[in-house]
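Encoded as structure tokens, the following chain is the form predicted alone, with no partner shown.
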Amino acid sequence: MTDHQPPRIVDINCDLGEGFGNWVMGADADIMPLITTANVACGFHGGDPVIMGRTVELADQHGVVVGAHPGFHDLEGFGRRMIPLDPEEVAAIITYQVGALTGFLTARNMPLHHVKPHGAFYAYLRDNETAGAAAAAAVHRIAPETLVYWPAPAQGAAFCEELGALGHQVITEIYPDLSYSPEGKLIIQRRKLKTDLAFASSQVKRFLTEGVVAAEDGTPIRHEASSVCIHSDGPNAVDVAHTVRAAITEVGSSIAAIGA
């Protein structure tokens, strides 16, 4: 038994705009109407100027708030390979990518809603205190009032703690289409696999009703979060989006963006 109460409002965020040139990545047009919050690739791990512009326009059409999804400069590896950087480089790639997306948002009179590091870059900022602090300072300089999205837990991550101290709200999230280690860390897939829809539904419902998710070995992991993250590049991504929406509403919660 648990006294955990399901949140009344749940945010659904999704990584989008991750194609490049003629290469299509993700079912963006089908998923956009099913989410509240878009994490848009900024050209380093995926995306390009035309795709960024089109993704922002699509989000605007569906009333979806937009955040920057900066990653390692690694198109071939889709930003899922570790690339050690010095603090100046970390700050520079954050500034470059967030600045690029902000330009497209400004052109449509849309605000930058949040910043959310992508893939291996997230793991690097989580595990490297110096890099995390440099990235936090860069985010604060270029977007001093923006939210920050981060896979739960945020405790112990210099990136999140530095930004929290600077007044940024850190929105933590759980993942129904990825696995967790028994220690509670998110397991990054090098290539997105098909998601078990029953598992995704179970993860969302259990989190909302009990405050826990199941690790890959079944260990219950307690997390505090207010958002559910899904991905557009999985083989059954649209089905996952519908499944997550159904799971949220079935426990009596509503779906809406945070602070929009």
The other form holds:
Number of protein chains: 4
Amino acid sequence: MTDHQPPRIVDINCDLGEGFGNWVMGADADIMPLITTANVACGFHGGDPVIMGRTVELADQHGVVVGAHPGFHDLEGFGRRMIPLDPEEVAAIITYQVGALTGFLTARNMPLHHVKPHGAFYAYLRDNETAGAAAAAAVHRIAPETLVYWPAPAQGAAFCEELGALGHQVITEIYPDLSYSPEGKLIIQRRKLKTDLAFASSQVKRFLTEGVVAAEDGTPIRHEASSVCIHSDGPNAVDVAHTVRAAITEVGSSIAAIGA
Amino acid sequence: MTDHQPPRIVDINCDLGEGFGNWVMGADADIMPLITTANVACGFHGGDPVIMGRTVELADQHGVVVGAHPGFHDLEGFGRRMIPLDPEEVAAIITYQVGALTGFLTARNMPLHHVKPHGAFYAYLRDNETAGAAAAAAVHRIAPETLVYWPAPAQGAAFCEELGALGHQVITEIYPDLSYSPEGKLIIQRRKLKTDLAFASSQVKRFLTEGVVAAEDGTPIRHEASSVCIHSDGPNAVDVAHTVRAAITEVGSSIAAIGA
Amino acid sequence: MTDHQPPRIVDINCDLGEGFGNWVMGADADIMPLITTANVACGFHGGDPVIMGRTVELADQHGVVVGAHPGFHDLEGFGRRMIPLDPEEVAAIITYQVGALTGFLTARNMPLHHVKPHGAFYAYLRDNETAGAAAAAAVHRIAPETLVYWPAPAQGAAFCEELGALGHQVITEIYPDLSYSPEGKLIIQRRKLKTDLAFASSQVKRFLTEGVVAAEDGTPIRHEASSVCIHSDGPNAVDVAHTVRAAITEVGSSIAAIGA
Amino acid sequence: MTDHQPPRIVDINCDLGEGFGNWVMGADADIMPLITTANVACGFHGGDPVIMGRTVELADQHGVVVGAHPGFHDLEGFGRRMIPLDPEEVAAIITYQVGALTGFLTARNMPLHHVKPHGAFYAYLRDNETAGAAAAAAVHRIAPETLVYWPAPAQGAAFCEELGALGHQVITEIYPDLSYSPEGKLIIQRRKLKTDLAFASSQVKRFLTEGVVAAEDGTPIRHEASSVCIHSDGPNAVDVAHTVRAAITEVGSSIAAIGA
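What does the same protein look like in the form predicted in complex with another copy of the chain, given that the last one was the form predicted alone?
Zooming out: every chain and molecule, the one shown earlier first.
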């Protein structure tokens, strides 16, 4: 534990493009200039074809790399309700969503940077080994070179272990705008609440200098990670983005996209 | 008109993969061995991710080439109700659907063979020049080499003319299971009716030997075409497929996919 | 156990109206004349407004009483995938669906006969006491006189116990086209399989004469019930309906709707 | 025209409850205390069961009367894209949506005050006589006593004329937050723009004192009306509501729900 080396370079990834039709979600235009890496909703829990096209264009304008953010097909639940799927369904909804987003990237000559499961779909892949393995195989077939993003820790997650074994780079991330259980598990909110900016700053700084984040009861959780993730749908998401940037800079680390 | 040369080689393309969830539409497994070319629904008017994956797999097993069959986002209307869209929406729903299908093809190392608009979306692109041009640009950006299928005639359709000018091969097709207006326009049915097999056979043979099909009032319509299209959702679709194959063989033409 | 009195009058209820748009599900027109009681899908797992109107009209023509068959909002999963909901969501989806069906009944001067939860929603209400209580309260507020249908046994189900306490008549039913676990629990199929007609006949007769049905391992399960339920989406649903009618008649019981 | 008597009592109705899942639309809680009459979205273009329940509860708390606001089934287009429907479909989507909303009202012992078609569905019923007549018949069957709201003018609209002949009270309304064509037709915006408050105030005052509103080119349009309608999804909707209230008060009229 004493040998922790804070990462000198950190990326900031953010879930974006989560509006639907006339409904707005998140201050995408304000957040895009503040991040390095966008996880773009693919129409199943948020996003629609027009919004996906606009979000990819906005990312392109700001030099932000783009990954697919597939979720359960559950607009009413914003992808934050668990829906049990069999492995064929898991593979199919990944292939469909990653394919759809790749279409928008191809149309602009942009590469698919990564794949990152959304919300309850992430939790399902984490907790269900068969589903995680099916998802990993699907990602590898459609995007054999892609990076994979995952909330730390990656250990024990079939999704990460199988993709790692197939040669994919697995990027783990910490969340300054969510809580951790004392066991280190990320706690998914059904609807994003306002983030305490001092807490967010403290989490980022402690992670960068000591390699730990605090659980909701204060327990220090040691996480290996090289990315910081924020959500665009929180009520003070833009402030969180500014806070995270400041915290990274204050401890002397740099902000840059990974492998771009 | 006297110089008509019947095509020596004809492909048979069919709209497939149009079930949704537990709902079945079309005898895909029976039809696939009888065709050369599948137009696979992309989840907007029919099809879902699991069905798309299975349909692409079935085509692969039978050596059938696969194209995307994008439609309006209208499950209740099966893509056969007109929904006016602005050009950005037109481009976005094509990019999304073609991208999603390409995902399933990529996962099996299969190329995207063609793009063919479905039902009322076809009629909208035919009748609305701005929409047709937006659709053509979207197809070209996402699939710069793809073939394009279109009910004959292609002349006057901005979609076909722009894609042709960009170097795409435009394949026109005749329909033995639909009627033509005396002006030669294809008449879209809201729900497929049973096809008269003798009529279907006669349309195919007359097209192959004389280059014409009969309109609903008997008027002969001269159409340039190199493909015959059938629908999988008709009540006697498998019989139609057998009838079309027999008609092609009887006049001495061959059946093969185009450019495969 | 020796004091079992077979019910002299049994109703036959059936899940109907489960098509969607152009997609057909179940031979509704053939089944309607064979049943007394229809559970009509309300658009969330199957059914759409046009199909609901036609199904209610068909029931009216055949003197069949109509109940609402609310399910999870999950067309792709046909309401047979569990989606965890909070109590407010449970109450709201019942109110919405029962209200919508009541609209079609009101338009024909027909009363709402009963409410019966569908598929995985039934299983969720059975297994989750808070959800069951929320559902019961919602049913009572919107339809304070309605009957309630429920797969036997009703004991232990908060939904049934609360509605019973509020004065609602709870009708329990046995299923000749589904299996029971040795503990007597109904086993929901994701997609209906073909029913063994001899088995279906035997289950109905044994239930009527001895008061028991056989579990999948042969264990006799004693169930209090006064209704027999069949599904319209099975591949031989019409044959099942005829078989059930014959079995009831053979043991000397009568077939009639309850309380109509 | 010289005999215009400004209405002494005016109601203010507003389209509300238009969020969906996690997506917010409109400051419902701020607007509800400022209006007399709520047109509640029924889940087809906006609204979902949870939001409908909460909106009805909020109206109840503020003594606001509630009507159904049925629209096309088009979440992505917010019900502002025209979808051609046959008369059976028109009747069915009205019956379904009015029924669903009535469910939430019944659960709180509130009456259905009125029915008012939304967005492009209103325009479709206005411009298509067969559709308008089918809609009128459907409303009458499900709610034989209900009031009907309609943008002025009602003359020439089959929907209003048939319902009027059946004894329904037709309330016409003017729109201070939308423009009129020189022919007096309301111009539907695909997405609500910011309203000029001085213009809104002027439209209301001129209507109340002279019986006319100004078209977009300044032409005075004479409209019979007894209600003022505002939209909750505009960017300054709360300000519009305050402005309208002030304008009504300034000319000496009163604000009250109709027939409540």
